[in-house]
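Shown here is one chain on its own, the form predicted on its own, set out as structure tokens.
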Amino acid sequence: MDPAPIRKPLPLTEPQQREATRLCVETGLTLLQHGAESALVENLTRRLALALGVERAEVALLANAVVVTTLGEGHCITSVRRNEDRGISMHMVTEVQRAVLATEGGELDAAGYRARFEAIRPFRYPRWITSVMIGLSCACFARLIGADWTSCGVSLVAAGVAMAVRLQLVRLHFNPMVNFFVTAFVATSIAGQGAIYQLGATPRVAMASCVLLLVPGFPLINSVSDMVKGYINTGLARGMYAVLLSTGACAGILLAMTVWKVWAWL
């Protein structure tokens, strides 16, 4: 008995072809502004673009932007998104990348995949949890490297405070540098209050780790991995947003040390 033959998937039409590039181009946008390196970003937009039929998918990343090229059928179709950045949420990577295998495995068609794609939201804590959660770590940081507990308890509420501070300038929309000059000096007053009353025997422990939660810890890895992984343009461009941010930690750090005339790190 001779086997089946194996059926090929129908063409996509103009529309089909159009609506998977839409998916394409928005899944690519949606992994790079919640923080997924490039790699992997390219990857699953072209996965995503073959599992719905597409012949073949072209991926470029900017440091702003996202282009996608889909070809089939004598057809070629392009679109660009605009990127802007939508702060880290490895919840929303991992979601959509969750999406995609499933669309690879058979489980969703284009219709069934922009259902739950766009039915993916960013996982957020209460912003009193993550306030209170910063502190902790800021102050154990404190604990490790010598502090006593008082200062491990300035820290803890310089860095909670803080962090309160930012999340609120967040939900504002303020410009990141500015948010992260602000939550540099509100940190740095509050510990350095701790050296001026005398409060624990280690202020420069406390006033050096109530800030280590502005550390931009994740664009500098992902900077370092896009540029060794080949994508120079958006690894440079993710290395200079942490350096930017970084400068406004340091201005707010020394602005908060100018007022109050306390230079414990000195």
Contents of the next structure:
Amino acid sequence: MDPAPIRKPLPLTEPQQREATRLCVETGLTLLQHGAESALVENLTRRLALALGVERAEVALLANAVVVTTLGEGHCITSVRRNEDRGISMHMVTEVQRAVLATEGGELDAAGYRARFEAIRPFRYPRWITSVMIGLSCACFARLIGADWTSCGVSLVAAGVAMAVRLQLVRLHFNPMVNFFVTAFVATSIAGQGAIYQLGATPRVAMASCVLLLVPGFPLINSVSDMVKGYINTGLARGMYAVLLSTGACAGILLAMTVWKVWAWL
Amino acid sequence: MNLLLGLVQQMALAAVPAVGFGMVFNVPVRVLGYCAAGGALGRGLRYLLIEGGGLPIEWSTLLAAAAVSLLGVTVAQRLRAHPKVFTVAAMIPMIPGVPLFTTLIAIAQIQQKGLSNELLSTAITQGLKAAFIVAALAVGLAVPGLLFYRRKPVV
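Switching forms now, from the form predicted on its own to the form predicted in complex with the partner chain, please provide the structure.
The complete assembly is shown below, putting the previous chain first.
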């Protein structure tokens, strides 16, 4: 990708610089909220600032806030935004990145970027399709671990229902840890029936695979990526968050196994 | 022949979770195909390296993740989107979910039943396994940036 084309080094007026700062910090915030890794957030925010004509831009990422300072004409403007997690959405990350690339290519000015940025609407797959696909995914995991077809079917049903529950709880704005606890309980309870009624030869594999929809893969990978690239604080925060979510799921699994008196895993 | 059959099975079974989790991550519809391809390629390559090459799982994972990431860069430049948009979903079939939960459950059991050699050894070995594989996945994904795109952005 080419760097930004050489453009007029006209200094920005103060209102222009203020607007550029706002656009940058909102861009960074949106990226961080939807699960982009820190290196990408910082990189895109800085490039947007330069594309909007700012002399220099500095970005600081905290575990739950974004700080952007732009420098121009001998003075700085700093803006902070509080970050709250909106759930992973690669669609949002892609659209924001394309808008930044268009600005960098000279197709959009500040007003154009704002219009395009604000027009980005979150996109979600229909819940039933996601649930069916996650059910199938966990059935595939079961097969990969070595389950027979009946156990794969048990895993499919358990994971599919659990995913539907999880998406419903997301809609009701429950705390993610509560959500993972309940979802793991539902999944293990359904798969546990397979063990109680002797469905298939490998009921314990089904119980293990049906909760794999709760492995926080994205935060785990982002955590290590962040730390490798020098963003230790966001990396630690994301890693801790992943561990907490897993612990919530683990509590749900344990409670379900205690209630139904079927023991798997160990 | 058995290796080939195993490979086909692994790749087919890995493509489905890659797409499924791609949908959970709200990957754009047109990019889901790359999730499937990346998932199949990664898991298939890892299987070959473990079964055919005799490499340990963490090194195989690292190489497989690096291969997916390197191919992902070329796709990403065409799509005008960051490679992580679809490569993370492609890594999901290799995520060590079972070791992760086994570790946590073993720790909970230590709390309930008291320390035993068996539980402690399960907790530590499975926990290390999960940590090493996750690290291998993340570092593998970072390989293009670490080796080739050191001072410039991928997209």
